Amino acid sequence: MSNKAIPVLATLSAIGFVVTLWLMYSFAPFDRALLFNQKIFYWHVPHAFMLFIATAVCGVSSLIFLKKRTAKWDDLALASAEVAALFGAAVLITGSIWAKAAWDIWWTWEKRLTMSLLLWLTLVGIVLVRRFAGASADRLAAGLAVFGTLGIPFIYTMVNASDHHPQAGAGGAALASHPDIKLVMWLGVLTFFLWFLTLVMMRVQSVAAEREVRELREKGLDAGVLS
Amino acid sequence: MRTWIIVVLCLVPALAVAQAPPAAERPASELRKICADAMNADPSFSESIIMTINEETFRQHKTAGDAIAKDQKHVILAYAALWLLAAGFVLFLWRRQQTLKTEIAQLRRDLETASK
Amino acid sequence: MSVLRQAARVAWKDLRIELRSREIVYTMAFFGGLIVVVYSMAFPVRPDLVRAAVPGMLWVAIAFAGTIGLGRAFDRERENDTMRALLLAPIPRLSVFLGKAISIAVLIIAVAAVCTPLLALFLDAPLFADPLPLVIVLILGAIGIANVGSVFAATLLKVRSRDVLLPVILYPILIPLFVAGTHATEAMLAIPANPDKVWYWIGFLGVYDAAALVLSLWIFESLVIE
């Protein structure tokens, strides 16, 4: 079934590529506060929904292999945590490169951005220590992507308690108000969310493929065809 | 037009100081009146200074602002870090699947031959 | 009811154990002592700045005089490989958790018991000006630790690179307690004092422990598994 979804989902994420950049450049209107940089925001902002999302899906399927252990779980764990990695590399690229270009900055230490930094550290650290904690590691990587996704909401309350961060809901004055930016973004939303499941299900594929080199080699193994 | 300014606000103190009994003895106001009215004796003076503020800032405020409307630079940079992540990560899939893939293969056939 | 009193018989066994040789609060509040005493000579001390650096000293410390607490007391079991012992006893398993908790908590409550009286007296931070809120945060962060932490230290029991690997699973996932608990901290110290903050970070701490302790006694038993 993956087989035929993934280059179809491919292929639709890729014409909503070009359709939000299109998008962006012809029909949002111009941004008075930010200005041009504010295209960013139409693939900044999605990825930051793609991180929560393939972090929560890794969460979440994290919590299931641990009460079920059934392997399916854990490869869609690892799966999605890569690629929440990967989303959380492009919120922390890009937004860096919108900091340079408003606020004429790299980097700076302002809450949403030191949690996201934060976020993206746990994920790697799943990422790692599945990697190199040996025997238990996947049940290490799974109770740190679920404790991890625990911490989620209480980060996300602290956060909200002060923040300057420009608001993609009610609170930003200048962003997203526009019925027409909100539409291009949730454009880009979805754009994102299809390119997010046809990089998790390629992911799957390969872990999959990988556990079975694993077997075929015990197998060879036990029948003394390898060495 | 600049040398002409210099001069022109070298020259006017000079010729008030020397018309003018001693400048100390006299109130601050009245001495700035003296030198606004000689200022104003020649149009083109003044008429110079305005061109030359206005040319510019206007010329300042014009591309502070045309960067900063017209800035593709970062968007650019922005999006193609994007696709470069996302380029980057598909070939990294792509490549280690078909190593796998050509790995499953062989160790069928190596199991095949030595299960006759 | 009787999962409760098992855990209470697990958590008294390890500080009768503890209370034989003291090694681990010995050493555990020389380490916090000692913290406090490199911070007074590492940070200039000045009355408008220890009002707003004693709040991160103190969970800094707490932070790290609780791993190495944890990863003591977890050490201690593997030695004669008793932790296998412990979980083949016929006991429920969250009864070996809850215990391990409560007694590395009371641990780490026996720390904060020092460092924060030290860091008083030697940066001469009003800390005790009103006592019932500093208790309070201090058992709920202990709580939290030791929850969170005997989980993690327990998976990581067979693990070669368990001193390493501890802390670095451990400070990410209890950032939101740290930094509950520095907010707390912080709005005690302010001039003048806001109890309407340290309350509402209060019931965040309560709320943050509450969650993870469910999380942590759902799915322990998983983790754990030999």
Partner chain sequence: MSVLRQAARVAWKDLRIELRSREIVYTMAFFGGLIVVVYSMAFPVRPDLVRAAVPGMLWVAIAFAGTIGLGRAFDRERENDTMRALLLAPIPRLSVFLGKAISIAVLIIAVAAVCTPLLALFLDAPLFADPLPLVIVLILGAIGIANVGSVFAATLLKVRSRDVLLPVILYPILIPLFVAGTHATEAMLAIPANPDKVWYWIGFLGVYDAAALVLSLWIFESLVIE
The other form holds:
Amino acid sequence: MSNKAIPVLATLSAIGFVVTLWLMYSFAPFDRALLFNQKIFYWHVPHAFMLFIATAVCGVSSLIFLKKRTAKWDDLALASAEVAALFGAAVLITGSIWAKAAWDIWWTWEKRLTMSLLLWLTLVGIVLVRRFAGASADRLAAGLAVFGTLGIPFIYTMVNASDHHPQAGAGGAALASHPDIKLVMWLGVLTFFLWFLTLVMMRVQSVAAEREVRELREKGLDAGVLS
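Moving on from the form predicted together with the partner chain, kindly provide the form predicted on its own as a structure.
Coming up is the bare chain, nothing alongside it.
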């Protein structure tokens, strides 16, 4: 996509946020037990979807980079990792708020929650490795990205009847909900997908610019122009 797509996506995302917020409070059913805490569902689930998508993009880009050593794939992998880390933090925070309201616990070491935390720590590790690991940072981060991507199907399916967390999939609580809830939820997913594209495209541009500056500086140092 061209640079012109970024403001378009950002505008569509903003419209989606406004419409989703309005539908959350004026259209979607109101849970009398959870009160307004139930509304966090419409943020938690879309963030989880975007966490998976961003991590998958990072992992696939990293695999291609390891094979081809092409800078553009490395830029996409880094941008996706940073965005995925942000979405992952939102998933953990909103999930904890929901858990406190629904089950009166902030956190429990269930399988899905533990794997989600591990995935987020892996994403944070990718960002830290890229910043501090030196010359081999790109390859080390790519390996971490592939490892994190492999955990996505386990997180999606790793839950049983003993867990508090609702089950995902075709028979899960989210997709078997009231039709109005599903409508607002999927609108939220679409909105955050547009936001995800906006963030990744913006970050890819800045990452590419930072890389070009580093390369120019290295050439300047080699030529003796810079000291």
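Note that the structure is predicted; figures quoted are calculated from it, not measured. Numbering follows the first chain given and starts at 1. Here, rigid core means the biggest group of C-alpha atoms that superpose within 1.5 Å across both forms.
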| query | finding |
| --- | --- |
| Core-aligned C-alpha movement of Ala71 between the two forms reaching 2 Å | no |
